[in-house]
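Next up is one chain by itself, shown in structure tokens, the form predicted alone.
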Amino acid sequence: MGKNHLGEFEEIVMLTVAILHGEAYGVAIIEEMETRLNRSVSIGSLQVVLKRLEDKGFLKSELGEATSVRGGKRKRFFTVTNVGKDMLRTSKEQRMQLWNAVPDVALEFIGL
């Protein structure tokens, strides 16, 4: 896929970013991905989609304070940047030009 293309993964993580607000880091998008969405999801995977998504600059990262609960961890936050708000807007966009696409009679026939 390109840079200028997001996939269906990369899109669930961005909006899944965009809601926790300041609050995103691994674990936290994990957990509200599953609520949401009724489905798990590996944290290999998701640090690779991050990893993609901050290389397209759609997302930005930064450390946290260290903390006495995750032993002087730090955790690392992401907050979508303004290219990739663009980003989703341009995808939501697209769906929703498809979406109102579709004729009355298909959506009937296949029951929605």
Given for the second form:
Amino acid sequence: MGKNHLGEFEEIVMLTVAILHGEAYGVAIIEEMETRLNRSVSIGSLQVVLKRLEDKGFLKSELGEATSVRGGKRKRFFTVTNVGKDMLRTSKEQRMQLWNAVPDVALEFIGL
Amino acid sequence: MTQSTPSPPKLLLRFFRLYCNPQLVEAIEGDLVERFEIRALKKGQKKAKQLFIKDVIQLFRPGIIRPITGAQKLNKFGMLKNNMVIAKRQLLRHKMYSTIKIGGFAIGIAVCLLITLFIKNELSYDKHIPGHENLYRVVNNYNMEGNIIRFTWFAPPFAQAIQDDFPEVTLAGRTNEGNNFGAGKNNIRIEGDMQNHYEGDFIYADQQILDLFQFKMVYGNLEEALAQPNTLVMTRKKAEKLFPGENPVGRTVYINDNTDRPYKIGGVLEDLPSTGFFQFDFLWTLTGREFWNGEQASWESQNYQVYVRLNPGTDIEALNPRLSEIGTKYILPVEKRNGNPNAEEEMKNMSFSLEPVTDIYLKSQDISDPYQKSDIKYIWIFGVIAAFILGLACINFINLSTAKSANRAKEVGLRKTIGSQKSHLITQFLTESILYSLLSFIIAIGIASVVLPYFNQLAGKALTLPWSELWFIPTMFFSSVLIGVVAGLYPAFYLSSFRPAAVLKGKLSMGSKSSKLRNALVVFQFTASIVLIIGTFVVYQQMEYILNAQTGFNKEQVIQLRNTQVIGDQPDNFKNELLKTPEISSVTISDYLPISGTARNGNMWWKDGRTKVDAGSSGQNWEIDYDYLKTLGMNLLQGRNFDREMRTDTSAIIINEKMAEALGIQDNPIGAKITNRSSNRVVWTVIGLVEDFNFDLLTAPVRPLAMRLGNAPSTTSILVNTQDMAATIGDIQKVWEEMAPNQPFIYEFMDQNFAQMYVGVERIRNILTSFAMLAIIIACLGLFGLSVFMVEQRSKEISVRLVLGAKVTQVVSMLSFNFMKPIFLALILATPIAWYMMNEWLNDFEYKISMNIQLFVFAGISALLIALITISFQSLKAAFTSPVQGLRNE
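Same protein, different state: after the form predicted alone, show the form predicted in complex with its partner chain.
Next comes the full complex, and the chain you just saw is listed first.
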């Protein structure tokens, strides 16, 4: 996987982080994904992807304030970096290109 | 949140913190707790806990677990690297100490490795037999006035009886290994070939023996190889020698040129593993074989070994007592019919038991059987010696490490000041000792592989380093780490406990703090060494004693020709031809010789008229010729030898002193009438009393013996009187080739055959000597290291003494005396231990040296001398070094 490629789960995570816009931390991301996509996500798999995206430079994170809930642990908030935004946009454009190239018949056939 | 806030399982959370990457831990832990709280509200605590466990387990994955790389690990690795660098510097800076430490260790480990291989080999005996768990042999335990005599000779029908009468016994088979019946070495000749081959180890066996032992076959069918009369099987190496490159099954051979009884080859067995008690080259079938008329049905002779296979899961303890039913059912009626008045009594004294075949090699020293055996005792002795030698090497390591501690004290102090914790220092010192140990192991394996051929020779084995076996390399690696830790633990704790303030102020008494321990360890080392030295001396003297003992017969200058029955019916002619050579002074032809491994038999003897009244005394019944006593130099105390002129000498007999005693005729033996038959009255008249001579190992007392005229022609003994042995043997060979064309000429020297009897004892002597020397070398290495250190420590003191006018001798004696004290102590400790141990060993011998004070004095002086020489190197060096050098730094 090159640096210019996003995996499916990676893309969803980045989009979710973008949706939450400033409120994106572990549990929030999971809940958002679970409600929107009806897809169960474990903390483990999410954390691994978050870390990887951060290493690639698509996400950045900072620790928030300590709160009384969560056993007093601080939240780590994620935001999409500019590189990440570019990446998402490129990804979207690529998809759109592909969508546009699909002849209508092909999709009608499978009932879309 | 309220107080009733449910909390996630603490233990799991702790586990998570333990493995989680510290950079991630806070945020993820928060997430975990938050999720748990949400779920607890929504789905209840129990479900939340379950899901929590799942979460934690799912988090245990690369990327979240503490990273292998990264700052944390780098630091630890860096310390390890640093520890290695320090260890390497220490090793190179103090080359001599390192050499002593590593060298001593390597020797110790090499010895342990060899001994381990040896023990492993000994313990593996007969484990290769398929189904050995259910394979047993029968042992006869005869209670003779309180002494249990155990042997494995049984009557011909015994095997069938045990199989018929006990359902637990699924199969029983016999072997016959008696020289009297032709087992042992024989000439073998292939049909259509002229040349005879003299080949070893023929044994008679039932077809069932093949079924019991499940030998691997090269040619032929295991189930029927010995099933037909007059068949034989041989091992692969003999088949390849006699029938190179062909399948010999079905071929005909003649044994000892006996064309009346040709043998068909029924099969070829794969060569027997050397780790088996049962060793042979040829098996003759017992099928259809009868050694005399009615022999196979007779319960009166005992010549067969009986092996049985039991049903798996048979209770041996319950079966053993029931075996004596065979005695009451079969043997008792026969004895009664023969009119033995004590039959009932004798039967009560006889009992049978089953012994696993895997116990034969190591655990049946008290059982009389025809096999070469070892002794579990020696496994223990060697194991202890190996542990001791390794212990000595470890002691050197500990001693030198703590002795040199003064030099490391400043380093320790400094490290602690900078912030090292005790555990770091312990890790550092252990790293060092493990490194030393690893190096020693590599060298040890080198030493072992070089020494292995010599060790094999010494131990009579064919051991190899088991490189190809899976356990070997990991075991070696882990043992080296383990030994490194064991040897390094004390120095590590000792060194790491220095208090930085005291050390840096220079208050530490330089390494002398643990001198008490060091001295104790030196005492221990030398005690062990001196015990070994004394042991070696005793074993050596005992061996010399036995080999040169007055055996009561002449074994020097006697040449023995084997297989001389091929001469046939002209033995007198052969003798006369030989006697034409002036160097040959006497010739006798006989099977029975005072060398173990030659023919033996047993009879019951009575004074004539006492049969059916007395129980009788058992004794040998040998057939000899007119020249036997003269040739073998036996001493006739009373009476006369057999005489060719006396026709009545066919019923004359010569007995030894023990026989005379046993029959109660010691006062007036000549002319006494004795008999060895309880039924047919064959009476012998004693015409001579011969002085007791040893015909068994000197570990046993002489037994009663009677000798009569007979024809037992397997061996010709020739007494020669010559300076040129080679020429005389050439003369003998010429006669042989004339009389026995195409027969191999095989000669041996009787004194060598005699020495051969003690090969086992001699082996132990050699191994013990080597170990004793090694122990001494290792102990001396340590002592040498310590003396170097002491002299270094006291170099200033010595210099001052020299400057102020002390004599060299004073300095040397001062330094030496200090070191000799622990060795004196060791000598005092070692003496009683060695005395006790060697007494135990000597008790095995009927004829033995008495342990004397000189022996101990001699061993003690040797130990002291060796130690003194070791020390004086350094003492002298110190005394002769110019004092300027010692004081230069002041």
